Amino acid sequence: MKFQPRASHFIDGEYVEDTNGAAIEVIYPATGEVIARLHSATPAIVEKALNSAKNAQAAWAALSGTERGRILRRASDIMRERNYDLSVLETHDTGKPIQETTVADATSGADALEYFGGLAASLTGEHIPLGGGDFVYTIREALGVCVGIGAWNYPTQIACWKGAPALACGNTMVFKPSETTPLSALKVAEILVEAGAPKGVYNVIQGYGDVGASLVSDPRVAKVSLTGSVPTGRKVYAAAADGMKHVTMELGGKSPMIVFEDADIENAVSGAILGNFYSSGQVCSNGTRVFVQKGIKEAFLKRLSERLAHAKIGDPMDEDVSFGPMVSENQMNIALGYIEKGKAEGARLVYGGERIERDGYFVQPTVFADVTDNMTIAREEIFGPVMSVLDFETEEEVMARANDTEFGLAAGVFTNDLTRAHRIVAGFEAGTCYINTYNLAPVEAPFGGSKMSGVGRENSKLAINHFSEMKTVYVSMNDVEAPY
């Protein structure tokens, strides 16, 4: 098989196999064809990976930040040089069109390696002068062994978003990709070693939920970073809390996008497309509740339907294709189930709503209008190409409704009134907000949610705080006084 890796796992700088682990079949979502077979990590593999990371950590942390950063920046350069090949792999791993993966996946991973590689040398403590000549200084220290658990929608990007800040701070990592998309992270590990990362600094092991659970509960692990669903996040957070481990949780959402009557309709429609149908709707921050002010609702829906008719659906390896399959048969069936619930609960189907009759897991881009707040499709995260359009009349009304959700990952507003735009985002109960755009996630900016959508932030300088801790040293220049 063309995409079969040399082995299932990458530990201590080399590929490692253990065929005693449960089988993992990698299926190309565009055809349903099995393109690789891997094995879930056995307890022996988990042990080997954790020992490798533990044994490598002290020496890695002892390097200067400049030295660590140089390796990360080299890895970034290699990733950019191999962007097309990595994008082909990502397309076969996820089903996303090559048009998309060449600009949004390995390139984003390379951005993270470059950004945190550049920051690594600047990670210092501070000097705090006190009265009478005493002073305090702080030392920024690595946490130790970090575990990354990835989602299947952006496997290359997530492997780097978690690995780059962890390694920049002097930690080592054991990364477990989703069993649905296990191939890309192996290439990230390979590239890091090629760039000069010592053996054991970045390890990849495959597996189902039991493997993730064994990593999270291991006493050698100091930090857990998960990208996944809220139910998975609850379990992982609880297990990590039992060992007082540091955590970052980047979970799901049911994010609102508000379109006011004064908005540029073309921009708003573009934002709605990017916030609902990019990656076939499989993006955690998607703005799947699109609130459109009543005066422009029909014009918005008409233009949206016209634009969706131009989506080119088909073979993801065709560079003209702009809309691909869903990642798996199971995910497709979940989305189709929600579409049926939308119809049954009285939402008006404006566009799509069917499985596409061809090989693979294709679902039409789907738009429901006249959606009400209590409908299932407006309450639950679908993680598929299903948009709910809801009416509103006033700003006060729409803000209360937009925030009426347990989630708080993202939110967006389209309006030409910038005073209102800033007022709206100040009122959003969400961690990542957009004005007149949607779903951009540059590595320089923090990304993450509030409420049930997560804990902590990915990317930016803030990520450094999640992968390191401060040691405080009080230095006395005076005699010590005691009461007796």
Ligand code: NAD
Second form
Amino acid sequence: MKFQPRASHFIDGEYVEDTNGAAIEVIYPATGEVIARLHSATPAIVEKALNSAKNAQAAWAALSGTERGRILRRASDIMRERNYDLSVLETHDTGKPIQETTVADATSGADALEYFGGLAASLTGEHIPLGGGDFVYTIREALGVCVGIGAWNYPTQIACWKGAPALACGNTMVFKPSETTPLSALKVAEILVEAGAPKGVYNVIQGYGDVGASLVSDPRVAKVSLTGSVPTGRKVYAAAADGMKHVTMELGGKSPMIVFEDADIENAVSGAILGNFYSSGQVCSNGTRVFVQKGIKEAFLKRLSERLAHAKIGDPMDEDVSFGPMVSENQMNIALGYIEKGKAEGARLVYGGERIERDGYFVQPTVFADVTDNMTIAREEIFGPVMSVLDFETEEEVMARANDTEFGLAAGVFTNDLTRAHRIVAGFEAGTCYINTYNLAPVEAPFGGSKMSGVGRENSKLAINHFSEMKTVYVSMNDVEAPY
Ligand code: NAD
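Since we've got the form predicted on its own here, give me the form predicted together with ligand NAD too.
All chains and molecules follow, beginning with the one already shown.
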């Protein structure tokens, strides 16, 4: 098998196998073909990975930030040099078109390694002068062993968005990719070692939810960063709380995108396409509730349908293909189930709505109009290529409706009224907002959710605070006064 890795896990600088672990079949979503067979981690593998990370941590933290940063930046360079091969692997792991994976996966991972590699040498505490000559200084310290648990939509990116800031701060990591897309994180681990990361600094073990749970509850673990669904987030957060561990939760969403009559319709349609159909709709921050002001509704739907007819659906390895399969048969069936619910609850099907008759797990880009706030497709995260278009009349009305959700990951507005744009984003209950664009996530900017969509932020300088803590040192320059 062409994509079969040397072994299932990467621990202490090398590939490790334990065939006693439950089988994991890796399936190419475009054909349904098995492209690799792996094993879930046994308790012995979990033990080996955590010991390796624990043993490596003090020496890694003792390197200067410049040295740690140099290794991360070298890894970034290697990832960029191998971008095409890594993208081919990512396309086979996830089914996403090569047109996407060559620009949004290993490159995004490389950005994180480069950015946090660059920051590593500048991570410091501060000096705080006090009265009478006393002072405090703070020491920024690593947390220790961090666990990363990934979703299946951006496996390389998630492995790096968690690993890069963790390692920059002097932590070590055990990363568990999603069982659906286990291959590319192994390449990230290989590349880090090639770039000079000492053994045990970044380990990858495979497994289902039970392996993730055993990592989260282990007393050696200081922090857990999860990318996944809200139900999993609830469980992982609760288990982490038991050990008072630090957490970052990057969870699901049902984000609003508001299009006002004064917006540039072409740009708004582009935003809606990017925010609903990129990666076949399998993006957490997608703006799947598209509120369109009544006066432009039909014009918007007409232009959207015309543009969707140009989506090139097919073999994701064909560079002209812009829309690929869903990640798995299971995920496809979930999306098809929601499409049936949309029809049954009275939404108007404007585009798509069917499985595509070919091998693999292809669902047509699907648009429903006349969706109302209480329909299931407007309330639940679908995580597939299904857009709901809802009508609105006034700004006040749409603001309240946009926020009427338990989620708070992202939100966007298209308008040419400058003050309205800022008023709207000020009112959004969401962690990541967009004005006249959608779904960009540069490493320089914080990314994450409010409400049920998450805790903490990834990327940007803020991520440093989530992977380190401050030690406060009070220094007295005076005699100690005691009452007796
Ligand atoms: P999921 O919640 O089913 O699984 C996520 C990961 O958690 C997997 O690796 C899984 O094995 C592991 N897991 C499951 N149960 C666990 C447990 N009890 N303890 C520890 N680990 C456990 O999510 P998924 O289906 O892989 O991914 C889709 C979800 O991820 C969507 O809800 C999507 O919105 C979300 N997502 C969020 C972001 C973000 O940045 N906010 C990014 C991508 C995906």
